[in-house]
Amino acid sequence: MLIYGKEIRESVKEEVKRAAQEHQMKMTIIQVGEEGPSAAYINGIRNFARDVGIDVTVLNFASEISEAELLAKIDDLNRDPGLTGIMLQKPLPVHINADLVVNAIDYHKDVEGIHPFNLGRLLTKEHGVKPTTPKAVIRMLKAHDIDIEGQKVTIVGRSTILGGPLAVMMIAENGTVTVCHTRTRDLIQEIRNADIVVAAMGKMNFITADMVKENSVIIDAGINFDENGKMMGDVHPEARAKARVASAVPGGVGVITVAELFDNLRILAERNQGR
């Protein structure tokens, strides 16, 4: 059976739409040069927005831009007080180091949930912003009834915006979970293990029908385009069909992940609100 989250999207966008009627919310995406994917994620952030009520600006840095300048314009995001949001829309041109980026804004203000401080309050499971996309995920499973707890939990991908963070969460939820990377001995017979698997690696169609059980849950977190520009996910669709339940691709987790994103910003304005 294919799951989808355009229910869960509606549901947190009348949620993040009553609470844009008691605090004032604004978010900036700060997004360097242009790249087709990163445009339709914006574009998707865009219409959220409007659908809610809330101001989005983009401000587009040309590709040339160094270092010293972004993190000059971070700055005066950070001490703007009538901003309570910032985006980093990735990928970064690479003469720009990524990490330290994302090190310069604000924690009150990062509403991708991606700074240390913010990552380092995920293990003390303290309440706060999280990464987007495992909480995404994590919705998506409870939304849908899905048992965490005593689940062995397979995550195929170890980045420190998704695979890293979800396995935090997962074993919060008190699932018993295995990280697989490129490094891993005997990838196959980890994901075989698995009653739940999240793919998460970025690389279309990696798991095949013969790398899964029967029955299993396949959460596909990855976001890839074919060369006619179609999304596809990490999983291959006969595998999707061999798992009890599965994630569709388009339409599954991605959808949720902008709503996340705008659930986070509900957070920081509240938390922001009380300071």
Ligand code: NAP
Second form
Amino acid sequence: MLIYGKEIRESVKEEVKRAAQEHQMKMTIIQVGEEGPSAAYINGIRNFARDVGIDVTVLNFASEISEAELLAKIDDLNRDPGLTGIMLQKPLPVHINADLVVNAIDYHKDVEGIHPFNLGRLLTKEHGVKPTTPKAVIRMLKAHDIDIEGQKVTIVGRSTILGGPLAVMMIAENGTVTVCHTRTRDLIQEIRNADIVVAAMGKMNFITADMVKENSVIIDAGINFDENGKMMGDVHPEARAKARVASAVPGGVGVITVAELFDNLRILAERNQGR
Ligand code: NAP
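Could you please show the structure of the form predicted together with this ligand, as a counterpart to the form predicted on its own just displayed?
So here's everything in the complex, that chain up top.
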């Protein structure tokens, strides 16, 4: 069975819309250089913002902006009392240290949930903002009544925005978690062992039918584009067909991710009220 994210996104949208009537919310997106492949993501954010009545501004800086200038801009945004959330569109040009810039964002305005303070809160299981794509993966499983507790979960990918925090969140949901990466010795066996596989690697059609067991659940967070510009996941369509449940690409995790950004904005607005 193929599962999709649209209905889930719409239900989060309703929740955010209600919250926006109670709390003033405003988000700024920092973009450095050309829009490139991020244009579709930013458009998705703009459309969602329009639907829920939230003010989103995109600040576009030339790719030559210095690290110091960007840090100064973030400092200004941190001090703006009317601003709820700051999002940093990545990648940044190579002369800018992206970690330094993320660390400079006030964690109270970290709408992506990627500031080290907020990532630390994940480990201590405190309520707060969380990285958006891992949130989307967990929400998708829960929305389809797929148990995580006690299940063997294999995550392929360990990035700071996706595979890494997802592993922590899956442990918090009482899954038994294996995290795979390019140094994993027997990746196929680790995938075959799993009740739930999450593909988060960025390798088109990498996970093939022979790698997955029949009763498994596969969530595909990968976004790749083939030579015709068609969006493809990390999981081959035949592997999807073999699984008990598999998420669609496009139309799966990706469409929920934007909603999770606004869910984080809602959490920041509610937490920061009266701060
Ligand atoms: P990333 O930073 O490049 O990380 C990729 C991870 O996959 C790394 O941990 C890497 O291992 C692992 N990996 C790559 N090739 C592998 C292989 N052959 N065998 C085993 N592990 C392998 O990418 P990311 O930012 O996490 O994104 C991953 C994918 O998710 C991309 O397709 C991206 O577009 C997509 N994504 C989707 C959304 C969404 O909204 N759905 C949001 C963000 C990202 P090492 O650590 O050893 O290098």
